[in-house]
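Next comes just one chain, in structure tokens: the form predicted on its own.
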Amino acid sequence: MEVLDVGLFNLRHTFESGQPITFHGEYDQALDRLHYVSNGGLIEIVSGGGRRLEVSGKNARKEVEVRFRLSDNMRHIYKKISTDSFISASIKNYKGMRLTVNDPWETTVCFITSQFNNVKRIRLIIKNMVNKFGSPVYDRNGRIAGKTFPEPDAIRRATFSELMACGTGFRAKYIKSAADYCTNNLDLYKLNPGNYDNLKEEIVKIDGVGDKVADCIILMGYGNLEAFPIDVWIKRTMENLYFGGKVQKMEEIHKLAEENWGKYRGYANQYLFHSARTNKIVTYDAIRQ
């Protein structure tokens, strides 16, 4: 185990949060630890209270720095994302919550398979899926620890009634589609993720990939935080909050975000929709308490 020293962080937050690591790696709320496959190595991580991470695995300190954002300085996202109360009120009950840098078509995968449907199964789907085309990853004592996330040509080769047998449903076909493109079309590790627009223009190219879809890409598999996916709940909660319950246009809402939030939007996203989902009490109201 190697120990990191580590400010405001939060592993079950984070775990908890509706992220890719969600639907792939396990985690044990009691002893606050997590694992997982990445990179063909299996990664252990266990919380020290917030302030420090025991992690063990191959590059486990570089791949947990990384996919968990450790160099950002949380104090100065709150302070420039804390713009009212609910979202005050939103880091105080998910305090250390980070927004993770996931690969990025594991996050294609794991966003087209969101479409309609909930955490729970999602999850099944994607174990589902990694069990039946990924490949084995190994422990010191030659046994198999997990696989690995399925590559595009793994998920191109395979039969829709494959797909099917995971639980993928009507998604399969976009499923199947968005490997085939990946593999023959476009390769999703050269693209620029300091370029929002650059990124969105080719990720909706993919087929089953429309804007909040393609926003959770760029924020959680590239970790542009100028993404601001729109989802039924960000869109209700952004109408109850901040336009008086009304109506709005995708375009007012994605410029009503910039404003307030600025370059930090993708954060002040993640815990507008973690706090929404989870507590479920949205109201015009509670930002004027």
Contents of the next structure:
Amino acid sequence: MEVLDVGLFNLRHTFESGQPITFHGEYDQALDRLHYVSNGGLIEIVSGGGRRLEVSGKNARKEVEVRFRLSDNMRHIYKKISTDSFISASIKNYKGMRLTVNDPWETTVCFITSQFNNVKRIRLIIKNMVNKFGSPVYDRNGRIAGKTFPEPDAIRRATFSELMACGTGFRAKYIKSAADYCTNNLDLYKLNPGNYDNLKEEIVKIDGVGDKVADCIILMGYGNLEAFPIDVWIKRTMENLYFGGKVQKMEEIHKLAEENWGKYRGYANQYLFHSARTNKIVTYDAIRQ
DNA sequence: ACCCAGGCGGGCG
DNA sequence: CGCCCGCATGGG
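Having seen the form predicted on its own, can you show the form predicted in complex with the DNA?
Now the complete complex, all chains and molecules, led by this one.
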């Protein structure tokens, strides 16, 4: 076990904000404790809700630092994205919520699964796939403590009906073709995380991955904060807040995001999304005092 | 019973 | 281009 000193970190808000690692990780609210399986094995995090973070597992310190973006200067980021009272309120409500950095392949499957779906059911489907196709990871006593996220090859070898049995529904064909494509045509691990345009260009070539899902992959799979995924929540909220309730083209919303929040717009996106999804009430009046 | 959910591809005008 | 439709499925 190691202790990390972290500023502005909130495990619960991060877990509840619907990101890949939280789709199959297990969170205990009473203990403020998260455990999950990463590449290296089993990781456990216990947070008292404060600045002290206990982590354990193989290479746990490095894993957690990268996964939860602990080197981000949240005060600086908050300052840059606090452009109106809605975002300020969101930051106040969910202070310490972090974006996470996840395996690009895992992120791809998670967000293909997310289309026309809800967070609760995404969790169910992802957990089903992990249980069915992942490799077991053992604890000290030799008991199965969890499973890895399935490699593309494990998905490739799965039958269509096995995938359907996980609850993937009409997305099964996309998940399967993504596994093929990412094995034969595109090495996700060779893409440059810092080159947004190139990432977007390559990732949307995956069948079943459009503009929104690609932005999710770039944001949470590559950690590139220039990505600004526009889902139903973001679209509705931003139209209400910033466009007087008028329906906008995606292009206009992307443009405003860049103007307002610049290179930190990915963070603004996550705070807007989580606030919109949890509070549900979004009105134009919210930013007019 | 009905409606919705972190969209997408395809078909049409 | 823009618009519209179907899509599997569990939970509210």
